[in-house]
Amino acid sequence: MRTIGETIKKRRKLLSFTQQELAGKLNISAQAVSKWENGAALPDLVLMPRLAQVLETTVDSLLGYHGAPVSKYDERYQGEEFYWGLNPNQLCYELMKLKPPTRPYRVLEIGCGEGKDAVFLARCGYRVKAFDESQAGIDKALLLAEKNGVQVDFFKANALDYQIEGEYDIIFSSGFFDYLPDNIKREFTSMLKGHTVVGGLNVINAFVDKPFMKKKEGQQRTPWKSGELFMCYHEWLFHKCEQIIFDCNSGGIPHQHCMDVLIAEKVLE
């Protein structure tokens, strides 16, 4: 588990802070945060609801209780019917020819929404680990997995401040790479290659930024620049290596996407 120190220097890198500048919010001096992030010493406990204001988090989030606050999502999941349908993303269909469930590989799915993906995968004989910050999307995920008979590790997760433990075969992402802040993505994607055994893969998709594709308003995505994804892996074998654009009909309102795939394999240097 990550340290308080630990969670308070990602959190504050996050934000953009340096150590004075998180020490002048506080009112304290600059040392006694870089104690903190060297775990030479903790936060005095009435600076906790204060200091959690203003890293953008809560207490418990920086204890190391990992619960998310209620996400954007929720209302969608609300429904009964599922709001990305139930059918496998095809991404699943193109790891499995890479990788078959000859065994029970360990997979994470970061950002599994309704758990579509994670329980067609069980289903399919992996052994999967899916998280995602909206609790209607989980809640909604353990009922498909009883449906289908199938034992899935589903959890509700912030993923900014989720620690990765052990050692997957596949890490799978759909729909949430996009949400990274720029000044963290590659040391998030560092974080999945560093918990991807060797010959395993990453199964990613992100939106990329196009100038010449109008954004959607309120829109609180980070795109991706073109290739940016696909540099992030420069070192691993490429099995996808892909941009797409397509129409979508979101909000009821025709426009069109651009989206990176790529599946790449951790391979020995």
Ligand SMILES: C[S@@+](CC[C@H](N)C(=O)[O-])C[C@H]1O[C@@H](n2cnc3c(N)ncnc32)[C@H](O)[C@@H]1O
Contents of the next structure:
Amino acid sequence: MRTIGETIKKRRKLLSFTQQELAGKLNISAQAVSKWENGAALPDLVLMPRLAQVLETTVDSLLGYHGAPVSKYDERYQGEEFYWGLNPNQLCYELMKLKPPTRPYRVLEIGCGEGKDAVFLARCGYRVKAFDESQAGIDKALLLAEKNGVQVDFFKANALDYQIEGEYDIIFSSGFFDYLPDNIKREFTSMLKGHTVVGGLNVINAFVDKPFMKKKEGQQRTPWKSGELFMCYHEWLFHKCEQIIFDCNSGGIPHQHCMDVLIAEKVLE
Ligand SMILES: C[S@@+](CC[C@H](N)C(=O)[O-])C[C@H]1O[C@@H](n2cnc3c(N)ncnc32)[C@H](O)[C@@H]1O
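Give me the form predicted in complex with the ligand now, not the form predicted on its own.
The next block holds the full complex; its first chain is the one shown before.
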């Protein structure tokens, strides 16, 4: 998990403030900011709300608190059945056409659930690392990999805390992106872009909000604005940039979802 100092530094840089500028907004010295960022001191508690405001985030995020530790998916993934089935997402086939596994390309999957897509890609010859915050999902994913005789580096992690290391040829995420709080969507996406090699792909879908569609009761997700995901990748080459509306009957109540689907290639550093 990131320290408070690391989070402050990351947000400050994202907003293009110098230490001096951040200090000025808080009426403190630049040395104090430097000490926080180096881990030599912690911000005063009474300063936290103003600090969060200036850094356009929340006190919870600065402290690394992202809600209850148990995933609601744990319950869904407990049973024998695979909650999302075992058929790979159509996007797996589409990415294979663009980057066939002629060598073991490195794939990172975020929010892998019970691992159906990660296992499929590993079976096809990709070198896959995949994580989810649900331990029940990861346990099932490990069994699925074993059953299929493939190696996948599955692990439990919260995407909001996990620090990606190194670079990937493909970053894949289906059904997770609308769990990103609004205030970190942009930051998270640019972090993924930074960990993708030139020539690499980001393959992502995200639920989006449409005013003409009925909202599902108790919706916990924070859908993206229509087209917002595409905007985050405006300088990449789009292989797919599509909006789909589909029927869903989860929870026994017929409703519709709208989703932005993107396959983008990093063409320049
Ligand atoms: C709609 S499911 C999709 C699962 C899988 N990608 C699939 O398509 O079968 C969303 C997944 O995102 C995971 N998730 C939600 N928030 C997360 C977070 N902060 N960190 C990691 N995983 C998260 C959930 O546990 C869940 O497995």
